[in-house]
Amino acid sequence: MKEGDMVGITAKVSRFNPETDKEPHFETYTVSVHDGARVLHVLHAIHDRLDPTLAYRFCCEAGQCGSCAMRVNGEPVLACMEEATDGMTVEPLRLPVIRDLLVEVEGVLARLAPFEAGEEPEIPSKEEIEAIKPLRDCIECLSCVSECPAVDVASFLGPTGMRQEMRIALDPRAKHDRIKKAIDEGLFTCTTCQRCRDVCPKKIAIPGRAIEKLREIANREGLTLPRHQAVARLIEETGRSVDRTKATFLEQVPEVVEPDGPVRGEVGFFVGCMYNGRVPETALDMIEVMKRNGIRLIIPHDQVCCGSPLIRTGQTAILPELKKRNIEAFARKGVTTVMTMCAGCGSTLKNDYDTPFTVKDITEVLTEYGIEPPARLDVRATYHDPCHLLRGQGISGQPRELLKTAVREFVEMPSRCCGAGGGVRSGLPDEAAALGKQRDDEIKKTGADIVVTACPFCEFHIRENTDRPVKHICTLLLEGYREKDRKRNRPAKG
């Protein structure tokens, strides 16, 4: 095919006329467009040649105005930048629909904080300008708002609004009294799930660059939520973010755990607060899986909280000390690879630390070494993607690969935050529960017997909001091994 050749593109387009339709419906169109055409070109062809009533927005056609944001095959994109594919589905953003692909944006944009100069404005320094620049890249397409789970269940201005608040807070020319307003607009309702960053056409890391930084300012002004302050005090006093209510994992295991057979590999194990104190049974299940697969574990007993709860809630004063203690704990043991089971710990060690060792999630370790196949359990399972694993570490295939070896049937469900992250579960439990209920709704749609995940916070939180059993992938693998052993030892019939 030569450049400029025409190709046929068939597209399913969402249509909705409030005067005649009770709800949106799809209509299918086929048009000829130039090879390499964008989604917007297909919409133009449909409008110009087949149906002039099709309503959609566009302006610059160069990815700079944000007006043509819509969902293509379920993901928010700019129609002028996304290449059209045959069989694609085109829908509006998840915002109130005015007509067809037009959504209501004026209400959100009208709530964005205006820039107001102070009485004696200062000229920004070079450093301040560099800090502001990424936040000024926003084209206000509202893709992030349309995908934000917190917006669904709380009165939250949304990622775009928080980005604007931080942009103003950084500018010495502006009035700086923004934090109380940001809190009123829902600053602490963000679960830091990173979905906004993933769908942003400019890839603005709003949770890290705006939400968490605004929370740091709130902390300096004494406005951190009381429950978050209590967690910070607990970490400072004990090195852990959860109370000790029973024998901890570290109290039950030695610093070196040898495999049952030949040593195939060695990793350090970063336990995390939840697996150490709240659900140590799951970590003990992991040990059995690792022993069976020939992997030696080095478990320094002087490791402490990674600091993730402090980073997410803006309480970073003692973070350098936590980092130093954890890095030294593993460095003293000569560990070159540190393994995590907790998605939040793994994301923090990978993205917020500068370590002399490699950090890997347990699903990475197990798939890289390869595991003994377990028996397939007679269950239908679905998988919940922890936000800090999927978006924080880019891991989605490995847990599914492992899960599929251990169950009769695997069924997907949409990746969505369960509500446990960002300090929301501790600080705003009602919002967290509402997001947990949404997860339960999706779980029930799958018809799954069990829910599998790879994060203790998700495991704990989803369990409180569903009647289905919730298990870590390691627990499921261990059950598969035990079933395999049971069948192997079963007396032969006859």
The other form holds:
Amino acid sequence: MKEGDMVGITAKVSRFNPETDKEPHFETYTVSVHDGARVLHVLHAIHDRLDPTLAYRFCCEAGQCGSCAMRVNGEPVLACMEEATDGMTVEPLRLPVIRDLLVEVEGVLARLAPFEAGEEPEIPSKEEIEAIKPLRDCIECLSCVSECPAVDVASFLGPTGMRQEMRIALDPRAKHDRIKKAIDEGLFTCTTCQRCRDVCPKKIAIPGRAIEKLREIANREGLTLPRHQAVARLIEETGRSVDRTKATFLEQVPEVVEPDGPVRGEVGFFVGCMYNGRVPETALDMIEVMKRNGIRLIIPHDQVCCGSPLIRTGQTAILPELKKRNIEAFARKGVTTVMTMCAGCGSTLKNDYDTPFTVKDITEVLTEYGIEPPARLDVRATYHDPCHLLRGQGISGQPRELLKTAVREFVEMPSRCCGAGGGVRSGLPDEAAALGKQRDDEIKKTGADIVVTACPFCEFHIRENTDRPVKHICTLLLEGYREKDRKRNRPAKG
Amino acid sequence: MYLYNARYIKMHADVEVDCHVLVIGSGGAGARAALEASQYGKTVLVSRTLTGKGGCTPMAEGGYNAVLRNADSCPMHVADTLRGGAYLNDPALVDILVRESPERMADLIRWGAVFDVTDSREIAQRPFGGQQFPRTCYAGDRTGHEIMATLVEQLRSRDIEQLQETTVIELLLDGGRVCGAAMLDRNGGLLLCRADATVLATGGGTRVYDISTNCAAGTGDGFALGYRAGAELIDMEMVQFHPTGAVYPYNARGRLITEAVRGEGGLLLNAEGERFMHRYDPERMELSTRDVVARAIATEILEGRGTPHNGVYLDVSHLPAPTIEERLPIMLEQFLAFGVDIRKEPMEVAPTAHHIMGGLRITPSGQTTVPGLFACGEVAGGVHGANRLGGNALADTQVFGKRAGESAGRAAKQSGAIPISAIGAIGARLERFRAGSVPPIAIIETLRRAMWDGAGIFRTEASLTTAGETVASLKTRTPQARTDRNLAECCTVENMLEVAGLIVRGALLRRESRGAHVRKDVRTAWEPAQSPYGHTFQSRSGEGIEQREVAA
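Show the other one: the form predicted together with its partner chain, since we just had the form predicted alone.
And the full complex, kicking off with our chain again.
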């Protein structure tokens, strides 16, 4: 066999010896490996040639057993599939560390639901098999559990635990209904942030395929959390998930808002319950930004809740009616693009609806049209990625691009769920607050003066958990425009 | 100073476990054996990996052979298996495999296995090489994963003690009877387990070759453990080389490229662009049996018509892209990960060591030649003869896993102590590793190359003798354990040397070409069915090759 070219790889590897170390620390190793080597082969080279005490787990080396999940450059991967890169850092999953890269997994694995078989072998139908299959690809690597924010702060078995419960719920051969067990295991603690789907080597969409579906079963059995039931009742009665406590956005704006200057474009605007009823000021700021940038807004007043709070909490009975009303409201106006500025609504319209129009987040609309540059505010800003924007819609670059034009300094912080989603804020406020607190810790670490985001749930929730101002990107842009105007109107010195 | 005598170990072993049945290995066979045994008494399942993540079962893609349709029949499945095995199989074991495979499939279905089904609620089946009927049941291209997931779900609902990431280093003997095992835990701590009956289900060992499809646990430890405990092994020379393994990049060498690629119409081409199979098997071409295709590819490479990476081309780029995406998704995904788009360019492939057909001699109830010791799955020999049919291995794990587990479960209670004599030389062995001087990898790499070169697809007495000499010389070197946590690796290195030696000696004993075993230096006139030879056998008390009566 001809051997491939050798390359040098330097890796920073997390080491921890429980007998002597209080904390893990990094060691740097340089090894020579074959071109195309995976992370696992670098670990083998370190173990075989430099330090045989390095502890790590592996077996099939073909991405099929799930033993070698670990974090490379911060992200969970299978070490046997991920190509090694020079300068990479290798760390254990965020689970209790036994030694070096070895983490404790037996406890969680042992608690995954067993299959209690009936007596007669009964072959399921093709449709039943096809429904279960996507949940069956799991290789139990526990990457999802290690990254789940709910596991961190609440009593939750974790995403794959719910995947396993749904797999059993879908199987006609399983003996018992286990929905009460799933609830005990933490079904309602999931914020549907979708981090689990992103880190899954098999890309299993656990929130959509398992958690929301299990919550539907719970709903049919009358086990929905009382606060979630109250939200559903409110939507059914008012078409909105938020109580009217002040003048709503839709009460304050006409159905068509013309821009100040020439019309460069036109979009429909889907306001969503939060911006309509709870933080209409932000949506009004948005109007100013659009007017200034030449984009006409069509705002049908008969639009209603998108249904996201119902989907996330498994209360989907009236969902078809909401979808119909919303689609008709915009279709009647003949718009081809509907803009959202609530990440949750945007994700729902894009992923749970079949719309005759294109749906775009406001940050997409603004970056596509291009905007008048605002004045830079003299602040250091950080950005919180809304889960339903980052993972629900795959949008991360556009808000940063806009943000960077409007502030003196931009500083990143690790992206993580703030705790507001999935009905957790209303249903389990303590958990939501614990996650909000974690966001505050990260905000503090950045030293930022302000926090910018692009979702009303995040905006509202983080504001409750930090002393720094939290602003929607539109509000920030508007402040930049006002600053610009102030400077322009100020007589020049001298 | 540590004094590693038997009494010391007896007093200082970290834990002592007592059970009715000890099952070693948590792949398809071991898990099935443990499920069965647990109905009879306390069962301990010990696994070098996390339960269910080791062994080849979770990696198996193809399928599970079972006679399920009226148009198929058990005699047909038996005939296919014997013919495929070049009539070296133990007919009684084949009979059981075929008869009980459907029942074990029914167990899996009852336990919730998610196999593909037809529109009329029958288990779907597809054609596999060397079989007269499409009898291979499947769960997409992750059949083994599905079986393993099903078994693990069952293990979690039973009262079975699991010792995970624990390496068995020696079987314990009480007189001539196996009475449990000595193991090392994750930290290298010694642990003794006493059992009324012990089931060996440690899987295969083609990791003794440079290029192999096996997972990291495929080091053949069970063959060595059984051999040292006095068991007789048969047909160890019978190593199946799968024709199509990856050759590039270097670290992916040997990774299995499923037979389905050829089944879907993949063409084998040499570096000159010639579809060379017409010179080896003009009738069946790419869909000839594994041994024939493997030899053809090896010949092309040896004769200088190989690709730059020393393989041949396997090309599906003439197929419509959607067909590839739908039928070969895992292949597409795996090659894309290595920068090759198989929709547009050919794969490069070469043979890779895949399966050991030989193993511990068993009776139909899974009993080995040593009292108290049972074996099932790839570590047992006799079921597949000289060449295994695709789809028969997963069936083997379930049929003989169940049988071995049941037999062990029915074994009589033994006295509840491990005799000090059983612990024997374990302490001295571990101490030797602590004082060892050779990095384990140095021994392993030399061994793998020697086995690939001398005991690979083509063998001669000279090449086998050279390989045997290398193995013997490597046995004189002592692998080094820098810490207690490296002790298990050192035991594995010694086990690999033992397995390699068994393969080489078996290959020298068999002076004929038969199935997967090709002796280029021996010419024989007979067809496999008329061969005068039966099993090769090796144990600590002797070795040889059985002569058999054949009808003229």
